[in-house]
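Just one chain is shown here, as C-alpha cells, and it is the form predicted on its own.
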Amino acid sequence: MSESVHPIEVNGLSRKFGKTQALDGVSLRVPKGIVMGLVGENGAGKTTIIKHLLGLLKPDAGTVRAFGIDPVQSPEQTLNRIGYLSENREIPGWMRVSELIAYTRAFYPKWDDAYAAELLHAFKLDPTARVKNLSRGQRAQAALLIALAYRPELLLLDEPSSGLDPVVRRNILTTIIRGVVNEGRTVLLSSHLLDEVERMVDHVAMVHEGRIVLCAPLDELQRQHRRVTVRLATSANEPPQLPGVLLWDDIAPMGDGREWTAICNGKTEEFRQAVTQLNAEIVEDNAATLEDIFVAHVRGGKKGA
C-alpha cells in the first residue's frame, strides 16, 4: 500500500435513517501520524461517521476508504488495522478480564503481550474479575485495553472519556494517545467534551447537524480566533458592527449595555481600527477556546458584522 494513501479519507458521504439526514455530504481526510478530534454535539453524527469506517454501515452517497479500501467491501482488510472503543463498551460480560483478553488476543496475529500486560496494570483490572461485575469505568478501561495491545495503525475512539474517573481521563487516556502517535499511528478521537479534545488532538473537524462546518489544525483555528470584550462609550441595546465577529454573546457581561464579548476570526487590525473609530475600547482580549470556536461557527455569527 502506498505510503501516500491516507489511513481516512472521506468523500461526499450521505446517510439517511428513514427520513432522517444523519449525514449530508461529508468530507474528511485524516493523514498518518496524527490525532483528529471529531467533535459535535450529542447526534450530530460523529458515531454514524466511524460506523462507515468501519464498514457496519453502508454510504447512500459518497466514498468512504480506510486505507484506501473499501471497509464494506474488504472488512478483513481493514478491521486488522483498526483499533475500535465504542460509546457503549460492547464486551461480553460473562468472561473474566482473562478470558477477553485471551479470546481477543486469537483474532490479531500483532498482538503485543507485554504492552496488554502493560494496561492491565496500569488500569489496575484484576484479571479474574468478570466483565458484568466491572464498574463503568474498569469495562471502559478493558475495552480500550483490547483495543490497544495489537497496536492497530488507526485507532477510533468514541466518546473515549465517558466512565472514567478524572485521574484515567486527564493522564493515563492522554499518554495513551500521544504514544499511539509518536509510533506513527493515527487517532481519530469522537467526543462532545470540547475541552478534553482540546488537551489531545492535533487537528480538529468540527460536526453540525450532518454536515462538517470546520476542519483545520488545532493550533491554527487558536491563532485565528479570538475572545475579546469590548466596552462602548454608551449604552447599547445592540452590539456594535465589527469587521471579523462571528459572535457576540447574548448577555453583556456588566449588565448595563456598554460590555460586549464577540468571538473574532482574526481580522485583528481592522476589528481594533473599528473599535478605536466607535470611541470604544478592548478591555479584554484572549485566546479563544475550542467550545468557543465551536459554537461561533455553529451559530454563525448571528450578531456579528
Second form
Amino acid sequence: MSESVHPIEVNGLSRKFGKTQALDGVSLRVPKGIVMGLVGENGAGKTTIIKHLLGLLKPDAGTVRAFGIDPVQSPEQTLNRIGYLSENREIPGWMRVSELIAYTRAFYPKWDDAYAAELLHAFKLDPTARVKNLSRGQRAQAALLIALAYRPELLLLDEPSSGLDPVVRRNILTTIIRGVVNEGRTVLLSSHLLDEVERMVDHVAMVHEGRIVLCAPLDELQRQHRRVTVRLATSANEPPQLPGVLLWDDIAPMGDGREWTAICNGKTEEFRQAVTQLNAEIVEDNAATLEDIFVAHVRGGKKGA
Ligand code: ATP
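Can you switch from the form predicted on its own and show the form predicted in complex with adenosine-5'-triphosphate (ATP) instead?
Whole complex next, starting from this chain.
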C-alpha cells in the first residue's frame, strides 16, 4: 500500500435512517499504524461509521474509502484486509469453536495457525465447545480470535471491551492492540468507556449526534486541556468570565461559592493573568481526563471561550 493511501478516509459522510440523521457530514482520516478511538455516547453514530467502512451501508452523501477503495463498490478488495469485531459478536451458534476457526480460516490465505492457537490458549477457550453455549465474554473472545488470526491490515473493533472481564480487557486486549500497531497495522475501535480508551489509543475522534466534534492525537488533547479550580476573593453565584474555559463544573461551587472548577483548553497564560486580575487564585491545576475533555466539548463546546 502506498504511504499516501490511508487505511481509512471518510469525507462528508451523511446517512439517515428514516427521520434519524445518524451521520451528518463526517470526515475522518486514519493513517497507517495508529490506534484511533471512536468515542461517543450511545446512538452517537460510531457503529454506523464502522458499517460504512465495511461496505454494509451506502452513504447518502460523501465518500468512504478503505485503502483508497470504495468498500460498497469493491468489497472483495477491502474485506480480506479488514478484521471486524461486531458489537453483537455475530458468529454462528451451532458451530464448535474449532469449526468456527476452520471455517473462517478457509476464507483467508494469510490465516496464521500459530497465532490462532496462541489466542485460543490466551483466552482459555475450549475448541470443542459450541458457540451457543459460550458465555458472553467467551463468545466475544471467539469473535476477536477470528477477527485477528489472519492479521488484517485494518482492525475494526466495535465496543471491544463489552462482555470481557477486567483481566482480559486490561492485559490481553491492550497487548493485542499494541501488537497490531507495532506491526504497522491499524486499529479503529469504538467505545464509550473513556478511561479504557485513554489507555489504548493514540488518536481520538469524538462523535456526537452524528458529527465528529474533535479529532486529535491523545497526547495533544491531554497537553491542551486542564482541570483547574479557582478560588475567588469573594463568593459568587455565577462562575467568573475567564479565557479558555470550555465548561464550568455543574457541581455547586465549593467554599461558600468561592471555588469554581473549570475544564480549560489552552490559553494557560491568559487564563492565569485573568485570574490574577480578578484578585483570585488557582488552587488546583491537573491534567484533564479524556472524560472531562469529552464532556467539555460536547456540553460546553458551543460556549467555548
Ligand atoms: P452505541 O454506543 O449505542 O452502539 P453508536 O454510537 O454505535 O451507539 P449507531 O448504532 O451508529 O450509534 O446509531 C446512530 C443512530 O442511528 C442511532 O440513533 C440509531 O438508533 C440509528 N440507527 C442505526 N442503525 C439503524 C438502523 N438500521 N435503522 C434505524 N436506525 C438506525
